[in-house]
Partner chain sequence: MTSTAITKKRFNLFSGFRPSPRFVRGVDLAGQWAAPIMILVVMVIAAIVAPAFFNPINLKTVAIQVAVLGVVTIGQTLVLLNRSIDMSVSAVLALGAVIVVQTEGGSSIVSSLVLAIAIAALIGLANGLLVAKRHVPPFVATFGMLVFVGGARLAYTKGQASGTVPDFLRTISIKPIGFIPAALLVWLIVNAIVIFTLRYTRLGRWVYAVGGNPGAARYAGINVDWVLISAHIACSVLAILGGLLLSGYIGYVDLRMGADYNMNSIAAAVVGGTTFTGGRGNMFGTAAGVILLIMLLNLVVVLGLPIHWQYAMQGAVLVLATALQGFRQFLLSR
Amino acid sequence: MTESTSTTHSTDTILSLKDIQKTFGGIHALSGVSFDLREGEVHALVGENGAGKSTLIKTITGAYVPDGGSITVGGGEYEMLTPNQARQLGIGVVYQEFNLLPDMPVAENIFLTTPPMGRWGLIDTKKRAQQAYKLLERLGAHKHINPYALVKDLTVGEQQIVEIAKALAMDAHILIMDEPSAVLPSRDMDRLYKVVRALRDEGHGIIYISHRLNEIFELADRVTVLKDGQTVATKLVAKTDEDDLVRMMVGRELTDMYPPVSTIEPGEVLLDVRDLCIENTVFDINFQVRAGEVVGLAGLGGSGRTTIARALVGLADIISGEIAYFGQPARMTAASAARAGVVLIPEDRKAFGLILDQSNRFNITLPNLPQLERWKMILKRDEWDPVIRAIDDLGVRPPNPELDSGSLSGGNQQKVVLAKWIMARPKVIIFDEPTRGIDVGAKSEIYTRMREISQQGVGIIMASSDLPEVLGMSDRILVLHEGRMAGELSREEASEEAIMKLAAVAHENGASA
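Chain shown above in sequence, structure on its own - the form predicted on its own:
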């Protein structure tokens, strides 16, 4: 492991992993990973999907028993930790998917396993609320999060702070944050950053996992890169850059993250949206999508991107206006939209794109069963061959049709979702946050495949909060502001500044506030 001198608050190591090994069915998930965390440090952990980050975190927290190596924490050296030991040693985790009870108050969630007790063995509810308030005050959230509020009434960003407070309530001195920004709207990012910095300044050691490399340079003191279950390097963030991290993560230069712009002129109008109003949140939307073009939908959180994406395939209530598919006005359900060749690759692939406990083969063929049916039967050969082709074509790893989709990394899950709809031969594909939670290498592969699909005459709508992605992939960009169309930019006119001016400001001739 390569390491530079730290400029963090302390040089005291509070967690050290040495030569950690973990194998699943003969496959090495971790092959001698070494890693250390210092007091008062934000230490970023990065790597492609499948690099070993999740396995390493589960080893630290006692969910997995390592096959070799040692863990030093709390003054002791261990061959393994149990979950209870990890908690007692002050290790806490804030997962991307929250583990909160929505119908219970904030204070009860924070002290669910460690409630303060009063006389006669009863929970001291007043003391619990007071202690919850003090924790929220430490996190700078006491003015907008009430300890008595129900979790379901909080924003996503506020729920995340409750998760952090819950870890602190268990005296966590080592805090692992697993993709904490992946579920957050842009307006909550600054609040998260302030919380992370405040915890670091208190002396906590924070392991920060993120695919968003800009966050690493915003927050982290050091960064460790994993690849293929091995430690590539640990570096001071101040002495590296994004290109260096990408090169270490993927083993190659990614100078061309986005594929070349299509030189093919857009063809016929496939989709025509006229005066569309949706669920009292989106108003008077007009646009067209032509064969062979990528149309970007940009805007701040709450601007209506996802609502429009869902309405185009019958998943959101249309109040007024018209959607014409291939020249024919229609109000479609999700099923009839799919039959017409208009499909959605959703933002949350785990909840809405895949059945996680079913195989890749099952997920890929599920919407394609009618075309595979012969004499009221589906022969395994007829199902197997196109699935193998789809997996090979998109580079799904591992390339096993019978592997449960839930066991794949985020990037490979997204490839399976894409594979099932490519098999359906759609005319229009709507991508909602196509690369959320996906590493840089898989992103590049998905962008390339999107461009190839568009050059085959498919119309693509891409709703995204990632401005470089919007700029890199879109032939035209539609900018939304508070549910209304704020403007349209050609590829030549588009820039981050131009998009943000439209997205954040209501102009007299554009959106109305």
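Having displayed the form predicted on its own, please output the structure of the form predicted in complex with its partner chain.
Next up is only this chain, free of partner chains and other molecules.
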């Protein structure tokens, strides 16, 4: 692959960002990011979760208005772009969650914005299919993808190529690809790489965001590393190596953030998962969780972390396999799991964690009403003390039980979610992305609480894509690859590289589907 990365291309800069600033509610998401993209290059953008990659992308596509800095593109300099401007300037995005209409044919999805018109003001469907075919041919996918097929009948990899074709149909010459490989099964990866190279050779500039370092070396010409909303460095890929990148990406003092390791021996088995299969996503998962341990669940996007987390509390359709709570086979419904003391703290707080229109008191007591009842009645004075205690205990700010949960910051919302479940005295807590979108201070408080709870004999599963967090908190780490268990690492064995190796390139472990 070296020949393709070392090909000389024209070096005209087609997009340049200078000193971009963006804050959200006092938190600096971007503090002075500079970045440039040349014609005919694949420019990789790497960084940990929360480093500011997606904020940067949204600034380029006009979804966010930056607080400072300038964007130079298409011969003009702008303080901000609107989505329409960005599109007209030839900026196209291939999002991670696809923007295709599943019930429409491929060709129509590609030309949704600008269908070729024929006689009588009608869309020329034949021409549309032909043009779609030509675009797919450019991407080398014309043999697999029928322009007339409905998008819902395509595989994820094929949908991604349609998504790329759609961006091209809008005349994009700056293509932003947001973790395109994260959702792909490994067998589709080579096809994607081919497409990206073909586009680069046509002279497009491609911003390629990825977590997988090995594909950066295979694909990219240059790489920019972001950390904590700042550019660390931009380097030629040929002049760097994996260790170098990892050092630039991480390099944070872990000890400050994470509480000391567990001091107790793991106790009895609380949760026993045997041969768990969930349709199309999760296959033959086996593991146990013991009292007092924190088990990390790592894996790339689409590896089945969230699905397993949901399955453990009866929120996913289990095809086969068995889940036992405390040695007893469990009745898998959300209500019975909560009663048994197995609870899930979900990734998406707004959708599944809190009732945003209601007060903190309402949210915290919601699963705990039976223990607060007196004569089958819930009186405010009976709620008050436990709620105040829970709020103080977790340091929810502002510490007002009557405030709507929707008005709190992300970190404090997560504390409220935690508070409500701690009050329920669960035996197993499953965290899914416990600190996504949370500022550093709140993060460390949540980690401290997590460790405290586990020291009291609660079993904790932590599914997370944030590797430092997985490393900092877990007593042992289960790594998933495409819905299968790729391996288990003890605290001593674990490192970012070791996890990545299992998560991204686990072919030899029999994980190829």
